[in-house]
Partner chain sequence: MSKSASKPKFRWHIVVFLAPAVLVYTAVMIYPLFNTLRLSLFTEIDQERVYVGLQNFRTLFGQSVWSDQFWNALGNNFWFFVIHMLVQNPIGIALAAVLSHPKLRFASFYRSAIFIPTILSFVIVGFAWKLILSPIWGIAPGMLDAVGLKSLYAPWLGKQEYALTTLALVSVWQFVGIPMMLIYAALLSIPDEILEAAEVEGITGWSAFWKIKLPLILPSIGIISILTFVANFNAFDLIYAAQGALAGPDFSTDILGTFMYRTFFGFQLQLGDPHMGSAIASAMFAIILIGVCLYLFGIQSRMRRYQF
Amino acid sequence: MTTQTKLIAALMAGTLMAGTASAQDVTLTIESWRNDDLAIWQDKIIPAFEAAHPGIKLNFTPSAPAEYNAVLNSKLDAGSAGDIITCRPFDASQALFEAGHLADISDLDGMANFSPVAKSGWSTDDAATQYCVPMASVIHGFIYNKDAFEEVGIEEPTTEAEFFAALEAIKQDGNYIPMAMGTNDQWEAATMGYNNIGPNYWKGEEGRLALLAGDQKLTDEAWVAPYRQLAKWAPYLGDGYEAQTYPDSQNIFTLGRAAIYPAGSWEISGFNGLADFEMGAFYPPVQAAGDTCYISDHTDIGIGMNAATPNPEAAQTFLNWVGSSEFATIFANALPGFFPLSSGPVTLEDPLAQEFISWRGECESSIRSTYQILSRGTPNLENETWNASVAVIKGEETPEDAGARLQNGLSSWYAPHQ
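Show me this one chain by itself, in the form predicted on its own.
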């Protein structure tokens, strides 16, 4: 063999070896709106997955949250979207599935790790088909200033009577605003108010599914009663709550000026860095001692497979891993307040996050009542619940009138209520 022949043979062998290596290494690109999570993916999630799955690389490429839907749709239409799609809950992702952009992953092994409530944010209306793996939820309740409770001499309330007795004691003490929530931005009154306390009245999924089916109405006592409780909040929200914005409420609480904060668990990370006092949390107090408690454990983030991915086997391997306890533990500890939805065991290091997630063992989980199907029409029930919650707190509308107005709006377009 001449020197030239040897050189050609060596070059060919090198090319073949390089080809084999590149054939083994698949890179999955992940689309997401969670640009705040870039460092967590790069430093924790990706190294853990790649170490356990040689030959599959991950590339996390987030867009700005407000632009995500438009950017993703443009990429999907152009055929340039990534292999893995991070899914918003309910209608936005269902539209992607119906357009053929998200693959049916109902038969994925990892889906066995999720309950029907967990899967509800990313399944078809009849719950027959799943198109995203549930990734994280946020849980609602109340965060409180432990120093304030100790000074006033009160404990975590478990019943409504104890809750209002605690608020009154804080008010009489005079050193703290009893509860930090404003009505200026409207959505908090519904999300941290009505849909926080409401599941205790309509019995979580039992009532929510009955409302979807048309078997219950927004004028029923179970749906009007939460407005009655909200109307009693007003004296405890502090002077000027009507003009108070969401950031105002966050600041009032973390600066130590308010004792209680009606909360979503996503606040945990931010509050940990801002509050110089110890915090605790309690779930929405029940109507009477011994009642079953219900919590809003709301589906927030899912993750699915681009139906056009050239790497379906690698994508399925990754999605199965997302359903594992290993992923859940990494994700939940990196982002305290965003809780894994899988049924596998998870240990959380943050004590406040652990308190929130422990309620799953004490209470029944549900999701926000307005998010599945009921906000597709006009008037939009979610937005109507915002303004009704505010109007009731401010005394501008009675609980009964709010229920009747929202029921009339829903009946005007939603067939099961006609």
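Residue numbers count along the first chain shown, from 1. By rigid core we mean the largest C-alpha set that fits within 1.5 Å across both forms. Not measured: the values here are computed from a predicted model. First, how it differs from the form predicted in complex with the partner chain.
Remark: with the core as the superposition reference, the CA shift of residue 217 between the two forms stays below 2 Å. After superposition on the rigid core, the Cα atom of residue 264 is displaced by less than 2 Å between the two forms. With the core superposed, residue 374 shows a C-alpha displacement below 2 Å between the two forms.
Coords for the form predicted in complex with the partner chain, given the form predicted on its own:
A single chain, with no partners or molecules, comes next.
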């Protein structure tokens, strides 16, 4: 053998060995928009799964939330997307399923652990086919700084009158910004504002389903009144809230400069690490004492399988595990604030998360009004709601005008409203 052939032989042997070594392990790549969760996946979820399923490795590759849909769609069209795909609820995922990108997983054993409501975010309109395993929901409410409430001498408000009295008291006290929310990023005002306080007015699922059926209109009092309350928030939002971004709001609250934070429960895990004061939470105040309370308990994350994955068996094994209560327990405790949707028993260690989830017992649950079907056409009701919420807070549009504009947009394409 010449030196050259020896070298080639060595290289080929090396390649073969590397090839056999990697053939034993299947690596599943997971697409997600939850880049905040990278540490939790790497430290807790992935080791637990890999320990139980030798031979399957997981690779969690999240992208930025705002870009996820665009990035994912391009990757799927180009055939370079990962094996496992984290699903947004409703239309975005349904479109992926209809385009043949998500596999039908109706027959998966793990699916037995979910109620029809939990599954609704990721099944076809007739609920016959399931394309993602429900993973978690988020609950809306208000997180507050207990120290600040003590200093000012106020209690958790339960009615709207008490709520505004509390805000006024904090403002008069002068040491805290009453409420940490900005309108720069727009979605905060709609998601943490309109859809947070709204279910109390439109009576949760009752109003939402009536709107879907065309029996209620966005110009009805139940849908305009939340805007009327939002408009009253502006004086309590702090200087320059118009240019305040979402991370600004988070920082203002966790640094102890603001007393109340209109929240989604997903904030809990982040806030726990940042705030050095005790936090409490209250659900959206009702109009009059004794009214039934309604909360937004929104199906938020599901997880499905890329129909073009080269490793369908391994992917199904993983999805089955996601449906188990083992995963639910790890996930719910690793990420307090993302509440499992499976019916298996789960205990939460985080007191704040426990507070949020306890509302499920006191109040009626509903999901965000604009998510199912209503954002399927152009103009898209969700994005319009962002815009309207900001406009009424800034006083650039009256609540009535906002309702009329949204109704016009919706009836331009949605048959039940024509």
